[in-house]
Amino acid sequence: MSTTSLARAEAQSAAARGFTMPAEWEAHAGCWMIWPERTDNWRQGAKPAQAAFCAVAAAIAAHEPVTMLVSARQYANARALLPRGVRVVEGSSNDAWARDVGPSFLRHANGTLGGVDWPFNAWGGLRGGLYFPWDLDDAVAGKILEIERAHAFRAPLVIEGGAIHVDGQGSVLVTESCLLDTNRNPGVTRAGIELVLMDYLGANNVIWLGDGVPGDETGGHVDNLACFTAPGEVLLSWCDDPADPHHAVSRDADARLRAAFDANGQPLKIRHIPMPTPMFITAEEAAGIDVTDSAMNRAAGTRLAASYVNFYIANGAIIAASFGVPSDVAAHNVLASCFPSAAIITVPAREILLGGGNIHCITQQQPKTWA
């Protein structure tokens, strides 16, 4: 990024105007989701995925308001399937990843709402992205911010919401494999990326991990690998099998975290949560997906990039994935130890995983404001 571009980004920055990104465990005004319907990503006409999204929405709606963004052609169907308490808003998108295409909501010191509108290019653009076009997805964040009458800040770099995780105290977790991907921001340096994170999230401490979860088609989003559970406390997806490619990834991430400090200069507290028992796309599941020119790999035998770190923190509850595999119980217990005052609600999430993501990927929290 050139000096001129950095100066322009700084002049427009959210942080300079008093906005920062709150931690996900702070009080929410609600949650945003997007209805799935792509038949080249979601099997059987997206019906199983829609049922899974409904289950996630219902679980969250028991604790805070939920808004589902739905295309015109699917509006009646979504309204009929979703609980009446979920607000359904007509809006177009290319797919259903609210975390990545929705805004990263901010809050001003005076209590007003803002948000970062990150440019979106389907996780890599024409050379490395998963589908084309992505123009409708790129417009989602701006539309949501307008609906909420929030201050909108269009960022100068492609950084998806799943590629960042903040603790609300100045620290942000990211991965090199994702943020340094030249298919997103060619020519941009690590220092340039850090400056944008600071200017648009209000961070002052960037903690760099290396690779993300193996097979993660986003390029390695941090929200599938590690997350903050409290200021200065990190939960890391962990693998004990030396034959598993995630074994080396988790060890590298652990070493980096142990060498890092929070924004106050204190060592991080690190907990491990087991990697899910390995899961693979079945022949039946693969056969239910339409074949198109997209770059999404939905072939039978493909390992699913599963993680228990990819959960949603609602008001008073953790909405987490279950996969019907042996590791589910241990993961539930770890989450209960991390959030002792929250209800741990598990929702079957294999259908979401088949589409390339998980519960955190399909949700976007909107913080409570008081202005």
Second form
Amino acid sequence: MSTTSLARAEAQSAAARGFTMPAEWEAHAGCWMIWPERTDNWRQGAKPAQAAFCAVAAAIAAHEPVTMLVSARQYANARALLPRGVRVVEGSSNDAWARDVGPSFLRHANGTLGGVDWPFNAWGGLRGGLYFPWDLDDAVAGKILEIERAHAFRAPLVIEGGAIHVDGQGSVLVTESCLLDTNRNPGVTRAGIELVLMDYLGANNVIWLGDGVPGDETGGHVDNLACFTAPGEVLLSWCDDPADPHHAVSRDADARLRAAFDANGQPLKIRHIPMPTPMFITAEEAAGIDVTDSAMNRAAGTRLAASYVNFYIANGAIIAASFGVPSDVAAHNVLASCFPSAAIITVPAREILLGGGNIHCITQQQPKTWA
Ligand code: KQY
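Could you give the coordinates for the form predicted together with ligand KQY, as opposed to the form predicted alone above?
Now the complete complex, all chains and molecules, led by this one.
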């Protein structure tokens, strides 16, 4: 069965049954995270990353309940390091990317909880992916949905949560570089992908951007490039330096957004946020990562794929990255102007960046439900 007909066969599975994905700024029941431990991705035995994840968890836990999924090996350590208010649940994974391996939570019009369980292949499988195996990661979304007694919808396409952004009113933002990646979904057409986004997220307006932030090891997740900040309002990571590869990427994205409309047919409101001052992996940082043949190697001098767009929207607060670089202040001011009624909480995120992601990538919101 082709992917398109599979999607059709399952069309009754989510949107047609009344489930849609709420926007991230809608009220949350809580946030899911996964504890980092693999030493071939996180330097120095993952200890600096664990401290960074603790800081993110603590910042979010001040605004909504946080659950940390932790392996049996690391359970006692995580419990000791995390604030008591963070719920620690034993569960296995291959790494720590709750955005990508967790469910994209849905809500029914009657207030019940659902979620999409996207197949996961480590951002591109054996040909383009970042590690092998990924079977434990692929099982995470289903387990979380079972813990929450939510309706689970296993999707027919490999898509990660970081590869989509919704505004809760029918629009979904994606990048061609990820959604059309043949290492994820060979042979699947743009129309087939749109059908799945409509059937599983309740979208009716797919907005296609081109490439993601240069050097992004996911192939260009939209959550590192642009996000909705309100229905029909988009924040785009912006670069003014023509010598920087992100200059062309951000201009192409801007042009596409200016040609697009929201789900009501209105032009989008587009804001820009500066990209971070360029940052590079130091020799000391690179030397702290264990070299194995089952994960990617990171070399000293490699530019980090940093962005301020990769923040988490908690109940009443924005949990945003700071990198200790000159661009931090201007970027945090832009976030404050996008979310005037939220507290802007900044957390040092360089250690998360060294593992290949950022705050949005390590978090997954669960919407509030009432049934
Ligand atoms: O950015 C993300 N959503 C995940 C990045 C994964 C990097 C794995 N090393």
